[in-house]
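Starting off, we have a lone chain in the form predicted alone, written out as structure tokens.
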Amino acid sequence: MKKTRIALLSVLLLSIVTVVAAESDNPHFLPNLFPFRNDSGILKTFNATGTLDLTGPFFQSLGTNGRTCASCHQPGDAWSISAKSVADRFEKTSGLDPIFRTNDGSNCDHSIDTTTVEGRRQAYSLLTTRGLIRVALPVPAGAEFDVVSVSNPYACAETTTISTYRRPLPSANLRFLSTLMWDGRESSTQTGTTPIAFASNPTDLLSDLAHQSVDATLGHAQATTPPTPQQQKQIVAFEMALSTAQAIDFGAGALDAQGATGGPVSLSNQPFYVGINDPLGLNPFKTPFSPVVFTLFPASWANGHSANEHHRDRASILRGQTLFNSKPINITGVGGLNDATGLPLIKGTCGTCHDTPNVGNHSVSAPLNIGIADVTNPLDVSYLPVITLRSKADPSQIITTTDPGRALITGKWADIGKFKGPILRGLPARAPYFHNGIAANLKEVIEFYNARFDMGFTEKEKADLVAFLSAL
């Protein structure tokens, strides 16, 4: 019965998408709250300015290789990309879509053959299977470490410029950001950009986004000239107006019904300031931290409904939200947290690191090393390079990692393997997960945390957490 109901709802929603698209009078515009289907339900984007204009510089080719911002920031993929949608693009275009370019879309930019479909399939395999873009970063001058060796299965094994492989972050929900990019490089003094702070926000964020639009155009789009100040302003304004989130769950129905506040409209009104609900005392108003980070789904949302009216699915999502807010975690060995506080053991919850209310990222700049880039990761990292680093201060200290992370920006030994925590809204539309795509689905995300922090999740708890994360 449940599978039949989900199938019927899926067909109905797909029909709605088709009708809306057919009734759109102008293909250069998209109606506000246009529905995009994914495996869990329907994602929608609320645009604060109304109808979504597809003609602005965000959607224009400003470089030389045919790419636009939307090449890697698709509205149906929560303004990122999913590996599935990229693979579909490859098949539809035989690997000739502008996202497939050797400057950073291929596993390496030398020792490859892109003259045939099969050659392109191999060259862009990380993009089509993991949604990864190659980010080549120079080792900072004066770094506290030497690069001893790089073992890269795709070539690109240089030791002065490191090829890293990372997921494009969403270009929506940006007002909640406390740093730009996984390694914070667009919000760092080392790159001439501005760290985001309470006193200077949102001026700092807008400045960093403008800088990022220039870097993306010159780099990803291979432009010969940067976008004009007016184009930068238009790109930033477009991005800042977007709030995206899952709006409908195939099992639970509307995520903003019966008192629930899921979906993008409520998210667009979510209060935020840099430092809100910070667990380490960085809240500028000194308001105590609350581990109850997500309050989207009240008990009343799951009560009073028969089994045929979403009760079981809503109850699972509600249990998952409770687990996120309350499941104890013994936090140990996290660079940027345990060492920064001097506490070898921190009794925490998911909200300790995902503290922004109803959003789930860091409310302050807080790059952390939870082991995602480790070669000993419980998930598969065999497709990633192995980079060996040695401390200059103590040559007996050697670290092997799949990505040095923040250290490639600051040059600091302590920053190896550190990355920011991303915004959690719109998760079901943009698999796979983590900066390197190691988790193919949300269950693997839970499995990572279960193994990393020995959390002892039952199978039911895992399923409930997946249901909750799928409703974000």
Second form
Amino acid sequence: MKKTRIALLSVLLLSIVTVVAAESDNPHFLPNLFPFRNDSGILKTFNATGTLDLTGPFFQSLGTNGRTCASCHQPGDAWSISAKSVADRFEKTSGLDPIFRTNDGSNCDHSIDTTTVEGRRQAYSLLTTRGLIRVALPVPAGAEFDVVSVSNPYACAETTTISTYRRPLPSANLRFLSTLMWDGRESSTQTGTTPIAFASNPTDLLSDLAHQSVDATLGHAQATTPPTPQQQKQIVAFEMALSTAQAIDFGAGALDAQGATGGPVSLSNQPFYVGINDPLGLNPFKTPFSPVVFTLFPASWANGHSANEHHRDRASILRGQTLFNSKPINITGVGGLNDATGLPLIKGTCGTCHDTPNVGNHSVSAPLNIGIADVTNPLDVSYLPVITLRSKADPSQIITTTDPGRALITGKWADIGKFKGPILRGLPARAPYFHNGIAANLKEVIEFYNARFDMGFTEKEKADLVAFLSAL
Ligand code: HEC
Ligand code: HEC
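Okay, that was the form predicted alone. Show me the form predicted together with ligand HEC next.
Zooming out: every chain and molecule, the one shown earlier first.
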């Protein structure tokens, strides 16, 4: 039954895609809410200004290597890239699409051979298997640590500039951001950008996004001149108008039917201000924190009258939502949380860190170290570099990590391994997960938390949480 439905839907979608493609070989627009298929359903983007114009500066080559913002921020991949879609692009273009450039698309920018397809296959393996871009960051002057050594499997072992490997974050749903970039480097005084705060929002965010568009053009696109102020404005206005989310689940049907408020249109109406649901008392109106972060799927949505063919899948998504909102987590050893509060044990939930209502990022800037960059890790990190750092204040202290994270921006010893908690919408369109792509799928995300925080999930609970995250 389910298989037939999926097949029917695919045929339907294929025909929609064909119709649009037939309009022109080089389409100039996408209809609003255009459907994009992924493994668990259909993702759509709601554009507040209507039809999606594919001709603006976001889609133009503004640099010297042929890349556009869309090279790494694809509408069908929730405005990020999935490793799978990059692998498809590699096969279609024999590794010549502009995303495959050696400045930051290859595992390293030297000691590679990109003259043959086989050479390119090797050179871009992290991009095609994990969707990773090489982000090279200088060790800040006056850092509280020395870089003792870098062991990098791809020869990028420089110690004054550190090669890190990061997933593109979605360039949509941006009005909810409290931090720009995984390490916050586009919203930090250290880089001359503006921290995002209640009193200055959204002016801070808009200027940070403009700054980010300049850095992305000069960096990723290797431009010799920055985009004009007009182009920066257009890029920011374009990104800010986009709300993206899973809209239809193959098992559960429309995610915004019968009282449910999933999908991108509801998301575009979701209220937000910086601090809206902070658990540490940082709400500007002193509104108390609620762990019930996601309220997209009401119990009535899964009511078991036999007319509802989606009942079983809806019930699973609903149980997953309840687990997200209530399953106890003993939070220990999290840098930026346990140390910052002086509480070695915080009895929390997923929402303690993913607190923005129906969005899931942190509603105030809160770089955290939950161990994703750790060398000793429940998930496979063998494809990542190992960076050894030594404290200048206390040289007996050594940390090995696969990515120093925010410490490469602030220079602070305490910031090693800290990253932002990202927005949790559009997840099924953009595997793998975490800043370094160590979770190949959402099941592995849950396995990480199960091991890291000893959560004791049953197999059924894991499946329910995956069903829920796949419906975001
Ligand atoms: C070569 C791939 C690539 C290209 C091209 C690219 N980006 Fe990105 N983008 C990334 C990566 C990787 C990150 C995350 C890096 C990090 O946080 O360290 C990112 C992050 C972002 C973010 C941050 C979102 C958040 O949640 O903090 C925005 C916004 C963004 N990019 C917009 C753009 C724009 C606008 C352009 C074109 C001017 C562009 N990007 C071009 C790879 C790319
Ligand atoms: C102690 C804080 C904390 C708790 C508790 C927590 N998370 Fe996270 N979460 C984070 C941070 C920080 C990241 C980003 C880490 C990184 O990539 O380095 C993250 C990333 C994620 C991602 C990956 C998103 C992406 O775009 O790659 C998912 C999915 C996720 N969390 C789901 C959950 C679920 C489900 C739970 C409850 C079982 C949970 N989290 C509990 C802090 C937390």
